[in-house]
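As structure tokens, one chain now follows by itself in the form predicted alone.
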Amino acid sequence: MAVLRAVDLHKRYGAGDSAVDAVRGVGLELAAGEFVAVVGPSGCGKSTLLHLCGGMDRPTAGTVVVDGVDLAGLDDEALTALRRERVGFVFQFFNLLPTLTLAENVALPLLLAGVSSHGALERARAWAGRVGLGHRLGHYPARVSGGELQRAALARALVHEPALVIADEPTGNLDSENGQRVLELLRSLNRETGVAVLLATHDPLLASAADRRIPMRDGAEVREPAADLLSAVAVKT
């Protein structure tokens, strides 16, 4: 069964002459394991379809399976516990609690999902040390690197142990030397533990770790070569 299908989304914002369609008839499906980059130029609807694929944002038209359950049969409250469950988050900005120590934020989907502080925390700890940051679980964000920031957000993304890890353009705020480590982590972590990875990247390189890439422009899938494409997004970038 595969961890993700999504067939022929569409996502229309607005409507009359200012609609705009984000994504257009776009269908791909993930199986455990596999590390699958959509690929394009900025605005070319990656994050949107990410965010469809993830029950972040309901699509108007099309189906999205997560792990077997077809997200439009949820409402609200059950599509938010099962993001909450079967599904990890990284973005470009990490999106760490300031007030909370990277610790704390990498154990806080277990909190937030019933989990007792002290098995939370433990869990927390275990993860940080396998990306590097048992030395750090104590520090708050703000006296942490970028990089460092972002394994916590993988940790983070890993902890309560999902189905599918959405990384959204996870290394577009960080130095080329930190977004390769965070890459790499990310690849190890993606092998170690048979989750399936559906990432956003306009990176040529961060693009070529993937087993297999799906090219966009203009919110649809672009039936070219996708090394065509990403000579292409790297000139345009």
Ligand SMILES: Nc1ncnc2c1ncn2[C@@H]1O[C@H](COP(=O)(O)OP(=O)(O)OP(=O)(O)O)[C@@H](O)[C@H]1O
Contents of the next structure:
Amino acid sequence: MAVLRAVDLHKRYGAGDSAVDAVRGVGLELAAGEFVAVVGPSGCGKSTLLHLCGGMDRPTAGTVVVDGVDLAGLDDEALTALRRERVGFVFQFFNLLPTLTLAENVALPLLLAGVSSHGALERARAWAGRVGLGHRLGHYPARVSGGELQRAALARALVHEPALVIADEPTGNLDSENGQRVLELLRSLNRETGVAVLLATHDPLLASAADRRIPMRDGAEVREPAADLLSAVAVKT
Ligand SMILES: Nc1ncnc2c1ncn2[C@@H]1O[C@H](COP(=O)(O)OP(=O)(O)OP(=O)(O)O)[C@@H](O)[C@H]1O
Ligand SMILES: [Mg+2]
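Please give the corresponding structure for the form predicted together with this ligand, as opposed to the form predicted alone shown earlier.
Zooming out: every chain and molecule, the one shown earlier first.
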């Protein structure tokens, strides 16, 4: 069963003359363990598509099925619950809560799911160790580096063992060294846990590390420039 299936998704923001068709008829499917990159120029609809696929926003038309559940059949409360249980999110600007320590931030999805604070913090500490932050557990977000923040965000996205991780420009606010480290970590966690990852990126390195790319332009999927094909032709001639 696909972890994520989106069929003919459309998203229109606004109405009348100011309407923007941010996503126009995109379909995609992710199997467990797949790592897929949505790529394309600024404004082409990557974030909108990710929001629809992660249940953060509802499509104007089309179907999203996450882990076997059709999101259209869920009211807002049930959608929030599904998002909390089955999806993990990583954002460009990390989105950690400034008043919580890194360990508490990582524990948050478990606390929201009703896990006891003792159990949640224990699992959060283990995850923080896994992303190389065992020595930063008690630090507040303002006191750590961008790379450390994003590694904490990766732990937070995975701590509740979701089926799907949605990552919007996860390296977009990092220097190349930290971006590379976050990329390698996300890739290895994807391989170790079998979580499916759908990410949006401008970063060619990140895009090339994906199993598959979904190139977008003006809200729609376009055919990928056939780099493989071109190099195959170059070898032959
Ligand atoms: N809440 C909104 N209301 C109105 N228009 C929006 C809204 N969010 C996005 N848009 C518009 O929808 C289009 C797609 O935006 P989106 O943020 O999905 O693009 P993107 O590919 O993620 O861009 P970037 O690479 O800059 O992050 C853009 O034209 C944008 O201006
Ligand atoms: Mg975006």
